[in-house]
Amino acid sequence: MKRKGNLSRLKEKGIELFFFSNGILAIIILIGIFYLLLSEGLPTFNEVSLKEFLTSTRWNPASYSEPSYGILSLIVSTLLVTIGSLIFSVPLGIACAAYLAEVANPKVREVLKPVIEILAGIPSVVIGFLGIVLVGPMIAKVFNLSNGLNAINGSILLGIMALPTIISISEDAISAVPEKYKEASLALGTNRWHTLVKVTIPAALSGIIAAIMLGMGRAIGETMAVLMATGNAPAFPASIFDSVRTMTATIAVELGEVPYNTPHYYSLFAIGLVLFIMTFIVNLISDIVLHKYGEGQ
């Protein structure tokens, strides 16, 4: 018995061990990371101003006469497309959650809700090939455009992309609400919708946000789909149907072929940098209001 509680400890050491060396290596990945693009990054501050670098809306790094480096465009662009996203996905995946776990019965939720989770498995640039051959003619057919091939075309495939995870976890946070809460509702006299809207959908609130943050952080970072729907034009955006070129498309574009030590090649890992920021900032945030509401509950 002695021997097989030692035994028993030691596993439970062996497996805390594991875990804990999983944390810290996924720390020293972020820090390398953050390292990499610091490092990579300021150099480009030798030669362009801060100032000029996020407030400047031309970027043209290649051009013989006047290289520009601003990234204005970029980053609106980017915010563009990706709030576009957000506002298609997040009351669509919200209903779809709320009716799988709430209104469908067993049989179809068990049908729905892997269809609904493979369209994550989806790869992107099979999103933006859909994006190129049928959203875009449809949005120019209907909006009397030259070409469909601009924001709100990325918007949609974003918004697509991210439906599964704002489903799936929201879907997950409703269902965890405790049946006292909606019997409790009942009882008083209230209807189901009222429930749902009144009681459920609250109480999971800090779930749904986690959920909209992830869909959030996966439209930002998405590269390929935006890269061939949204015409790559860094220009500034003046409205959803113009041509945009997201901050990711254009590290992917010209990254391959700029010249190493260069500003531009700077200025590219830069504009990670950026990035790498406004996702922090985004994730701080999401932790910061789920912090708020667990503090509430």
Given for the second form:
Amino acid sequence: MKRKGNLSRLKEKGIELFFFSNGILAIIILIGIFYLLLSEGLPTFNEVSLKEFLTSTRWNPASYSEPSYGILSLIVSTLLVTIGSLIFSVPLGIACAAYLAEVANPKVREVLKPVIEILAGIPSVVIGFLGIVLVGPMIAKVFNLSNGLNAINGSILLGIMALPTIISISEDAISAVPEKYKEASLALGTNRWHTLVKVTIPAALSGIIAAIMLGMGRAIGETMAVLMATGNAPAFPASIFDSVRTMTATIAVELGEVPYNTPHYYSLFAIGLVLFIMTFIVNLISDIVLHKYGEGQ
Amino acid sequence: MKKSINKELIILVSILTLVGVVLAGCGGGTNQSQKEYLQIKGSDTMVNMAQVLSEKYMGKKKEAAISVTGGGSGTGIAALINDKVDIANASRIMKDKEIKQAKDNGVNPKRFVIAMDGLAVVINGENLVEELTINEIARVFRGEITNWKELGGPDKKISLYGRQSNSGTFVYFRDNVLKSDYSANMKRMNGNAQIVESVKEDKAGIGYVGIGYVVKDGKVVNGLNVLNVAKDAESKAASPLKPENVKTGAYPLARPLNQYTNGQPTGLVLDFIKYELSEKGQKIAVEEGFYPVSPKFQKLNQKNLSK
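Next up, the form predicted in complex with its partner chain. The previous block was the form predicted on its own.
All chains and molecules follow, beginning with the one already shown.
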């Protein structure tokens, strides 16, 4: 009897150690990536001043005459595409989540939820492909443009890719709103629509904001779809109908051909570093919000 | 109980699959060691032609295994410098800097010209502009001319289509036509085919592609117009669709398509290059829309093969 008890305790310890080491491993990998970005990215600033790097709009490291390393256009393009994607995916996502959590009958919900989650599983290269052959030409037709390879095309694709994250986390948040809030509201004589808009959604707001932030984190770092569908013109975008080039696309396109240990090579890592910091901040904010919301329970 | 059996079954199946994959991988390795293995990488303009050439060659010579990948001339040349490929396809010549880098790595690049390309400047089929001078094309791609109206076309804002900077065509066009940087508004596409498709869709589009991508079965692809190009305002504009224009250099954007090897080619590499330069190989190049090596470059090939 006793031996068996010892054995199971040992087993317990072993499992604990296993999970602990997995956690540690993840952290080591993260630190490793951060270190790599720093060590390969920082030499950029021996050649280019930080100010020029962040405020010049001319990105042309493989220039005919004089190379220039300004990433402002790339940052603005990335933000433009990302924010554009949120403008359309956030209302749609929240509405969809509210429908799933509050309106849909259980059978419908059981079908719809997995279907939406499948959307997250579509490879981004397939989404990018749709952007070239379907969404792009459609945009060109609707807005009477000569072509559809522009920021808004990228926004729509990224919006589609951010939707599953936004819907599924918002739905959890809305479902987690205590039943008594809604009952109290209904008891005061409001209808269900009013309750949803004025009580349930505000009560779930912190969770919804976290969902939006996570969706944004996904959109900002996405590469393939925007690489294929935004036209890749490294100009400073004047409108959402201009071709743009995002930071991720720049790294993906240029890393394959740069000679190692040149300013161009380092500057691509520096872009990666800036991107890393941007996504880190977004994730940090979402984590703080999510934490607050978790404590509210 | 049933559930746990299922779980074990799943684990068992996945382990078996994994082992299978690993074994298959090893098996493949032993098979390949009997074959002579050749790797070609680089120019997107040349990739289709090289693919067809290698397939025909492998059909003839069973013990050869050749893999051809694209990725752009820059990618191929970088791979050659790092000694990762046997042959680098390049639609531009190696820069002095690159040759020096290669030599520093103990790689001694040898150049062979396997076909000629009349780099075609294409516009949408509905655009009636027929010819431009090199200078006009340069000003368009530099972003100095922004409306078709200035070139005698419709009143439309020009949309530029070019390649990404790892492309040899990008570099060739920039160094030989623009002699300056591209407009930042130029859309940078992944490959020749994407430019062709985009310009077909875009009534205000202009782009540049290898002639092999414009001509299918001896005819220009539907929906595209190929511009006649003149060296300057005084010269006569020539079409890249006529082989003699490319051969004589009357078409100003005629360029050699190169392959680079590490040092004097031997064995399979040598045999394959000889096949490409043979009558049969040159015929395939023509079938793929390109042109035979001009006499000037035939001499270069002879020199590099014999030495």
